[in-house]
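Coming up is one lone chain in structure tokens, specifically the form predicted on its own.
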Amino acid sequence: MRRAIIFGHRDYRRVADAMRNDEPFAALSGFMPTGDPHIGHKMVFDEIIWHQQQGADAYALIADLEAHAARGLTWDEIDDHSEDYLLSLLALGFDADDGTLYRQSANRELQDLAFELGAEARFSEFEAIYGFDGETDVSHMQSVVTQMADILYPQLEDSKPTVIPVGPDQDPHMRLARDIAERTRYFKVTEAYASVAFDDDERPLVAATYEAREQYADGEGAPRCGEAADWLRDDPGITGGHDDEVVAGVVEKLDNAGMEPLRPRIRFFDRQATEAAFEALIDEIRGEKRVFEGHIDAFELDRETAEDLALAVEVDHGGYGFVPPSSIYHRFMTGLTGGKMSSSIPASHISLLDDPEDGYDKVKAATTGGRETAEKQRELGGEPDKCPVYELYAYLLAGDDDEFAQRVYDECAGGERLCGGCKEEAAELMEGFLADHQEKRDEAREVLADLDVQLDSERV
């Protein structure tokens, strides 16, 4: 974070409020083992691990069911690769005592959540976002599911705050997840002005109408719906940044609504509550309030209040309650021969099970960001930011020293460090930390051994 390697999040918000407050809160990821584990994956890895030490409930999965689904991986080479990811995670410094490890396929509760979770999802969407079509095998699609059912599965005994670490090119995932979470929940809370519902784009519009209700109310308290319609209707001046739809559209609603009063309110929307529920809520909700066949509008909450209120009520009558989930953005590391990082390209990529002689070789062969000659070098400095080499600095071998990685960023941009000798520093720390990796590897397979992780296949 410091380093902006993770460089934006969605609704980390939450997240953070709980870490600052002591309040639970969860990380999760999963590896999909196509291959070893190699040092991108300790970006991540890293993530999980960091969270753990700031209290979360750290979950690491591995991914086998999609692994199979997707990739077509077999069940054996699955198995070769699925200790290796949860050795390096160990040897770094995950928690197991204190963390949750599992697999996909040898997780029931998951299952079983991801088939509930598969009755809020639509083909059109998976159509939109991952490109299936009529020629998609079913269980490629249920491993979709499956994903769902991972990211929401922290919150399956209690509701909470969860952060999952991707790459951006996994937005679209985050975003199916969070309409699914939102999907099961009994109730939706909104701010509302009036009896008629009027949508997200259009409800900034009436906010401001009603704040600017003495420009236009006749005597005192609220104003007529009514009466801000023509007081929109003659332009002024507040409808401007708005589509000229979404204006006639606001127009047209507090038109219907008449002599009703614009009053600003919190809405309870009935989804898919049981008859308990929607009445427990009633009970509820202190101060004034309205209720309706489909929702209920109170009128002395704020809509923090109004939320946690909603939760807990579904939570006492058995929904899920879940939590929209957050997530945090990092950069992809680039090859050691340019271009994207892949499992599937050994040059491209130093596994965290190379030998460290291995190691250090590929960190020597690697492209820079280096100038054609010394002497350009000196001149003109080096191009830090396209420098592969000077990623491993950042994201590996600096380690926590921020003053060590930004004085070799500072140094190869103003031409005092040459590609050799940076190349040599790095190659060095490589080795060094491979070794200490692999060592550390040795020492938690006891650790593993201990666990209840289903490491082999009981699948043919």
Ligand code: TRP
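Positions refer to the first chain, counted from 1. None of the values given here were measured: they were computed from a predicted structure. By rigid core we mean the largest C-alpha set that fits within 1.5 Å across both forms. First, how it differs from the form predicted in complex with ligand TRP.
- After superposing the rigid core, the C-alpha of Asp283 moves by less than 2 Å between these two forms.
- Taking the rigid core as fixed, one finds a CA shift for Ala229 of 2 Å or more between these two forms.
- Core-aligned CA deviation for Lys364 between these two forms: less than 2 Å.
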Given for the second form:
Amino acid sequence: MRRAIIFGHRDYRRVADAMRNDEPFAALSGFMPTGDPHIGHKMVFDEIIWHQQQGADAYALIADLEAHAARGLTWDEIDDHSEDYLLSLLALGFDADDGTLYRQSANRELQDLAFELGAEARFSEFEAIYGFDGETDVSHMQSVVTQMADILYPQLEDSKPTVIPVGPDQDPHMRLARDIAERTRYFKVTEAYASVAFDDDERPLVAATYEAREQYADGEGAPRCGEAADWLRDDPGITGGHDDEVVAGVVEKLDNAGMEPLRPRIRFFDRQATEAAFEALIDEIRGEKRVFEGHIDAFELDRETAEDLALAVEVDHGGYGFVPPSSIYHRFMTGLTGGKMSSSIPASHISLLDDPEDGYDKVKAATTGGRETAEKQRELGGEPDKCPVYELYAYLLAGDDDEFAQRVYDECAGGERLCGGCKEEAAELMEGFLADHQEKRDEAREVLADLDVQLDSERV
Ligand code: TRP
Ligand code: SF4
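Based on the form predicted on its own presented above, generate the structure block for the form predicted in complex with ligand TRP.
Below is the entire complex, every chain and molecule, led by the chain shown above.
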């Protein structure tokens, strides 16, 4: 995050807050065992491990159903690669006693969850999001609901903020998972001002109108909706930042509500609560409330208390109570040969299983952001932002040493660093990293053997 390698997120605040307040949270990511784990995967392993060290319930899963369904790998290939991913994850510091590792194919609870979540997903969404069509096979679709289940799996026992560290290519999955999580919820909690429902883009204007009530309300107590409409129509100056259509919509709705008081409240919509849960929620709401056919208005609750209450009642009555999962997104490493780093192009990446000497050679052979001649480089400086070797320093070789990464950058850009020496230094560091990592992988074999992770697919 400090080096902007992790450059974006969805709703990470939830997770950061939990971390800060010592509340439970989780981190999970998944790996398709399609080839050797390489230094791009290391980044994701590190993200999971870092969150685990900050107190997360940490999960890593092998997306073998997806690899089989979407990429057509055989179970033998999948078994080999799965072990390699897990060994590297353990070697890098994943604490397996404290965390959870699983294979999709061997996790029955996960598959049950996937089945339930499938009831909330429509084929038309798969068409729109993934470009699926009439030719797409059903197992491929199943691997998508399985991923939805992966993402929500840490919350199966207890609701908690969960971060999914992934590349930005996985964002469609995140959005779908967040939607599906919401659809399973018993209640939807919104802020309302009258019996009429205001849209999300109308609510800020209604809130501002309520705040300004002293300017137009006649007498004590709450203003009437009709009064607010009249006042807004005279354009009191608060409509400025709002769309004309939004203003017109708000005025009309307020007008129609006429003599009804304009008064802030929390509205609990019954999305798919059981009858018992709806009744229980009514009982649990403190202070003034009004009960309607499909919703309840509460006048003395703040938003957060209301959200907590809705969740507690849901969980009490057999619901999942999923909170929307969060994500963080990292930049992809550039391939050593320029272009994408890809599992299927060996020279483009450094596998965590490469011989240390091969790792050394690959770094030495990498393209750089250097100039054609040493002379030009001294004069103009190199271009670290376009250099895969600089990325190696920033993503991996500099470890936690920000100052080192910065020094490489500055020396390069300032023309003091030349590519030959720079690559030699990086190559040596890479060789050392790989040797050390592979030693740790060997030690991790014993740990893995003791874990309850099935490494052989018992398939015929
Ligand atoms: N679809 C991911 C990939 O292509 C793998 C994956 C499966 C995953 N389940 C997941 C990633 C859950 C993050 C969270 O690599
Ligand atoms: Fe890349 Fe190093 Fe050359 Fe700069 S000096 S362009 S960082 S190899």
